[in-house]
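Single chain ahead, written as structure tokens, the form predicted on its own.
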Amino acid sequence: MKKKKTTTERYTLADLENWREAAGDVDPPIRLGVFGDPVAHSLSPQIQNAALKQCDIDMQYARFHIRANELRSALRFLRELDFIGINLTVPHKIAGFEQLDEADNRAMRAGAVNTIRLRDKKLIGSNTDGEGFVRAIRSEFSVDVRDLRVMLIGAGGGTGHTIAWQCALENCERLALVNRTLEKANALAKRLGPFFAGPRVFGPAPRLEVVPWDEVALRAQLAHVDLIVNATPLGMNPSDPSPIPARLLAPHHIVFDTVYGPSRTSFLRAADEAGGRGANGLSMLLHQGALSFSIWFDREAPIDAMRAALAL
């Protein structure tokens, strides 16, 4: 008999490489799983397999410790097993596209993947981020993304480039990109421009701008903006900073951290200090769980048993 294994254990390269070895006792059989580094902290397999669970279907899904150096080899032996899909997270999900055999429109515009579908050992790629973003936003703060001015911390990398593209199809009022490196941000904000040739708001700032992460700028900023995101990865560390002090924010700020935690983010605690609204990234991992769900098994996703196993 097959002994029963549960998914808080990690997996690493090593794993894949022996598949059979390391994972061929367990019951029901991992066909499912998340990439990421760090990756203990993912909260994907709780949300997965509690989907999993309520269609019935006989599968797990599990986290695996994959550093950026070991993606591509990690890809390639997940070709050669049984595999329905995987998750990529932190820090894999630019690098994870250059990987794929085809993408669909809304990984090809981000060049970001966060949603791998296995079939006849092909990585077919999307990207659910976006989209779970927007239905986030909606079910946190009854706001459309379209009627808001937003503000994008992080636009260089994965999360940052989806949700910047997801501003724009939606075509929100106003978007500020902020990013360490201006050219990352400067070169994304090329590709987003016609989105934003038309008039929709009036005033002073103009409807797409590239800022640089400095005090300076962002006060001068945040007068126009009311939607700041955080999509870097400050904040996973308790100890982080807050990527906006809280002397900078306003009552009138609606504050979304694409970090979740079992603590308020260092950025949420200054929107709470500011007298703002705020919310954790819990609701953005539901909805594009939900959404890759989908693309895996070409059904809608049982979202009230994953919200229950995140105890939303």
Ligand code: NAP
Second form
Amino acid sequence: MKKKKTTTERYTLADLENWREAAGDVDPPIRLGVFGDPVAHSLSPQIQNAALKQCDIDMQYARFHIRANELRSALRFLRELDFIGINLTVPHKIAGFEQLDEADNRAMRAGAVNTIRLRDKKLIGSNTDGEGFVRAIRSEFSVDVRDLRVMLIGAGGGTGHTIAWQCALENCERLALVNRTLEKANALAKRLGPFFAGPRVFGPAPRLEVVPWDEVALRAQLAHVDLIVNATPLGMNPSDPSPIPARLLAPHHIVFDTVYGPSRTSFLRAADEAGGRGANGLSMLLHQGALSFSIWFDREAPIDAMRAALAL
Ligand code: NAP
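What's the form predicted together with this ligand like, now that we've got the form predicted on its own?
Up next: the whole complex, starting with the chain shown before.
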């Protein structure tokens, strides 16, 4: 049989179930990928395939459109396949954690996983989003998270949990947690409390706070915040509103949108309008992807080749 050189745009659960039929003739073979819904936007294949090529590793990384109710089956099928590992993206990071056989400290702390390595049919989970976030903030804004007062929007999600934990570990100046479902932010704050018990503060506001997502509460908080992070999917659709309207933002604000796409998100446009600085999630994608590559192959990732693939 003639080998196919290219992969399908997106594989599905049915393809995973019949993997030999769906992709057995793809060359180089698919041994890595990302599960998500939506997933068409993901640029992970771009950076990981550039890294594989640069390192002369004869395999490919593909996209898998896996819905929330399909994740358990998808991971069950994956155990039986000859895969190196997988990334999980929206909305699977928290649900995926429950399916792991083992997890490292990063995944355990956040209760969320973005990188799975397969070993003897076991799923070993890690999380590279936190460190990827810190590196992205440093490279985009030449500042360290530990020196910032951070507002995190979307604190109830897998990425939000991970970024919140990373901010705590970095000992950032203060952390304001915002989430559509307030109870989830409250539960997270309870666990993070001890990290913020120390006296490191340069103002009257408490170091750790849960903030309702309403204009009055946000306005009061934003006077005591430097960095505002969007860890919700708002912005993935061009018609999405900005998580915070431009009228509440000020020129001193640094806005980091974990969402990335071909056009500037509504949140970044709001930052522009307010005279603040902003960056999208491409650099976080790059750094978390490089860390995932190192987990899978136990070697340093060729970050320049990965960056070039994103034209950053
Ligand atoms: P997730 O686990 O599904 O979490 C979604 C979070 O967003 C929750 O806090 C949820 O609030 C909130 N949310 C969802 N829809 C909302 C809406 N319409 N209005 C307000 N809040 C809403 O997803 P995730 O995996 O953390 O991913 C979140 C985003 O981060 C995605 O856009 C993803 O692309 C991005 N991301 C980017 C990178 C990167 O490298 N650049 C890495 C990781 C993630 P509730 O708790 O109330 O449901």
